[in-house]
Amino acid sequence: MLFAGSLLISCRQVIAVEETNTDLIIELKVDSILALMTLDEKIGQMSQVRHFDLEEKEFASRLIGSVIHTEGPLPGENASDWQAKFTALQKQALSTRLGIPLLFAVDAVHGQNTYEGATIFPHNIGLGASGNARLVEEAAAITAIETQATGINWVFSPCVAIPYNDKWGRVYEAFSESTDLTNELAKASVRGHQGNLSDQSTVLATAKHFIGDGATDNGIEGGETSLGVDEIVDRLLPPYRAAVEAGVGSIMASFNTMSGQAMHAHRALITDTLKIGMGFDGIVVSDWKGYSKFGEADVVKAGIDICMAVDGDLDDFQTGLKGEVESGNVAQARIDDAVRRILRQKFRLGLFENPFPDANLITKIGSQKHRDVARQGVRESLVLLKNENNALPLDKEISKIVVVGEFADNAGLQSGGWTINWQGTTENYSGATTILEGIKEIYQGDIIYDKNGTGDHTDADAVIVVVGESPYAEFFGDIGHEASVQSHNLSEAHKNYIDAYANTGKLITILISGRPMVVTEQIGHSDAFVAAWLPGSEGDGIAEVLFGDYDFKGKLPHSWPKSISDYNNKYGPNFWDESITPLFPFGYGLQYKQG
């Protein structure tokens, strides 16, 4: 009776705790599971693989804790198939001794961009130009819904880097060169993605890449970040602090080095600064093959909790880490800390109660309501750099418009990297509206499409030339990197498009790019010039502004270079070198109605 009475009191205490402190009850649950786990089960929770890396039953036998969807074999032909695939893998995890559910992750960096038919938002650089935190939060919330609709509950977004040099191939993934603006939008993105985290329409967010990825010398992906401590503290750390304060569930380590030390193995920054100093209680996840690339056991000792053990890494990770723990090189307490963080987020997501995706969300993928928000994002991201000779807004009553260039009628080109495929696509994809299609929706006059910029239609009342840089992602976009074909300049073909129509009256140039480019001469040849960034699936948002249905709102999230020489040093025109005066400063942007 004494035991029964004590148990009753204990249960009442737990109920009271649950009603008043959800976090505390989660910690009690985590501790109870952790106490039952073997070393193999703990290392399994720390293992992340692709959904096609293993046979279905191996997800149970290898005790896998999380799955990443990357480019490769698709989970299925449609969202129902995707959900079915991830449900099958989840059932494998639940069939294990402890029945710990899986996390499913994806690089949904501007919408659920791996699923054709999803709503694709402007890349972060465009959202940074909007300066609209509420819009960023709403876009993230929609991304969460459409991601959950495809069976995935964890996104590797937002990127909160501060780009120092536009030679870096990931500039468009970040919001701005401004730390203050990035702070604000990072918090908004985390709030939008995570919402009420246990709700099945929200996902775990990831702030990345910790730390210094955008500030490497000469903009090299994975290069050396040779900043002083004060610069790191003042410019690079605040967005992570903002994300932590907003409750971000995970943070991804970066490929770069500091003082020659790989960030993945940088205990002083990952454990001492991020986890202890900032009080971050979530998951630190490695980037691609982080375990084998950056020192194996050293990355776990530094504070990495989940290792992306993909592309042949799994055996070495699981066997190697077990041996390191058994030899005493990796402390058991470090393993327990990692697993505690993983279980904590799985409880916060409500996966133990609702481990399977919600089929009712599927109809929301690419819905008109979602696309309306994305189109608003396009409109507010556009930055008007020049407007002379009453070039804009365009009069809907004029007789003839010529639209020039392949970028005008290609959804893949207007969306950039991380769209359908890792490196993007150069084809149209389902559900998207091109810039030309948007113009045709608004303007009912004579439209000539001169895809190849022949210059044969100089009698037009207005010419809209759409130029830009082809899609790329990560180091393939690093200017000067051996794997890249990118340049700060437009291609000769695109320069010729502008030259061919330079003296025809109203020449409006629209630049599709993931960063500022050196287009000083082309701006001079144009009557109006618009930086449209990478607008995503809703190209009609551009037409709505060109024809004056909406005014320009966007302001430059980056200083704009006037010449290639602005990048002769390690960093771009806004960092340290006071002798460099940008063509347009941060925050510049014209409107139809000033003031």
Ligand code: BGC
The other form holds:
Amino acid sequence: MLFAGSLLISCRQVIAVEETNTDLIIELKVDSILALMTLDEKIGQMSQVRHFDLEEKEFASRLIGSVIHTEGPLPGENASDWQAKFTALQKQALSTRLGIPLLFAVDAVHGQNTYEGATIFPHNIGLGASGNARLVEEAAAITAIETQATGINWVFSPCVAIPYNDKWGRVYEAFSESTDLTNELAKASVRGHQGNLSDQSTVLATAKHFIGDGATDNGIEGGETSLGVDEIVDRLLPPYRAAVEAGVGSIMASFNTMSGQAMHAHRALITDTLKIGMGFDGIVVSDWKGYSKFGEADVVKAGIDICMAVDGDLDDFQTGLKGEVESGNVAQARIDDAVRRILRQKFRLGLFENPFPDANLITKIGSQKHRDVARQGVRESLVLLKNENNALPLDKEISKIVVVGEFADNAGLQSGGWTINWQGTTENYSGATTILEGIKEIYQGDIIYDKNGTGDHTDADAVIVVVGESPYAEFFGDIGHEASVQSHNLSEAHKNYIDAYANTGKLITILISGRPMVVTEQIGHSDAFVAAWLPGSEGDGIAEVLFGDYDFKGKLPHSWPKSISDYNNKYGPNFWDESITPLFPFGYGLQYKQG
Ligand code: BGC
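The form predicted in complex with the ligand, contrasted with the form predicted alone above:
Next comes the full complex, and the chain you just saw is listed first.
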């Protein structure tokens, strides 16, 4: 035993020494490349553009360091074409004097959601409801594989915001209002995405948006976050500490201001707190056009290492920053720090050894194995808020079920924003199953689909009404934003679907939403009520729980308002106002099995 124990200790020591050696070797390599670099080459590394912003040759001549794929023209028709496109750009980068490979980034926030046919997981709010860190890790590992299969090696995920106000249009991108739960799931997500980072099936992860994105006054995207230091330290910073401890490779700055100061230019938080205080040695990346929006040189001086210089920002960024360095306004040491961080992550990712995508990964996109994990995620994210009159579980032997509403048979509507398109889609997309399809798979009796909620089928043995919020992302989801049509309540049409079948004693309502909504009346009219969040491509997971093949597991990741005034007061700077009793507290969720 003694011998086995000492052997174990010595093995651990060997591993530790190897890790230290790898780190040391990487630092030596970074230093030697840095010593060779001109200012233009350094600023090139700090530049990020879209894959269609430049002619291919310009990726070499402009010395570009990284590429983003987001809304806009696709890199190709299928994954092989995507890989071919990114391979061509990579060859340009490798043809430059120092041959430093490119990073390719994407907003893969619930699976590789920009690629039709990929496995699309429930949005983070649903994974928060599952409370299952193992599942979050597996989902992230699958996302990494499918992302690499499309030729991309960096994801702008996970969002580790703590949403203070459910008017914010990005509540669903975050796991929970609970800092503790977010810490745990943030770590799991980073572990899953990055795995052993130098493997070709893993990607660099990004914790975002640093910091205060979900805590703006009135939930306005990019608004003012007026919190005291204690709240920032106690509630908002811990998920970043957790992500840094898990080795996250990058962190994205946020659009909001913090006590009047643009976060992108907040040196005390970015450099002093995050980089020095927490020991974060990865890349801080700006958000969209962060350089021109938030004070140009001030952004770099505050500690931003890569600028998303898209939409016409590239010239100003490259020439502007060069001038600022030459005039002495931006220290050469700051530029060196930025480039050192970028090169370090490129080495850790194994990009110098393996700069090109792996064609063998393509067959894994949307595989059954991956979809099974996503379907598990759907099942575990469902939260049962009410169950009376034995409405659930449904008996497979009953003879007739009516399914109501357009959300019941539309994969786009059930998936939310950041699905196929930036703002999501209202159409079906390939590879996905709808909620109705899931019911058809499991139930052999008569199914009537009353898409428009006529209320004509009250003779059915059970009624399943599916209602919810139409897809939205970012500003378009803020309740109260001029570009937004979102509200705290359901639309009149959706309220009518429920009313048409209220008082039948067999009404099961499924809510598809990216946040808690004010549905007190509709819960009252329903016999059973399920918060299903935004399940993604595996809509059939819902039927497996409704028919009792699996029990409910999900618990509310947010407390749930009973009225609009709760919504207004509970959140915002008076968060956790103890004078307000929510309709359901954080952590609430019923199960079939009691106790
Ligand atoms: C969002 C980020 C996203 C970026 C790139 C921004 O508008 O705030 O979350 O990563 O766009 O698409």
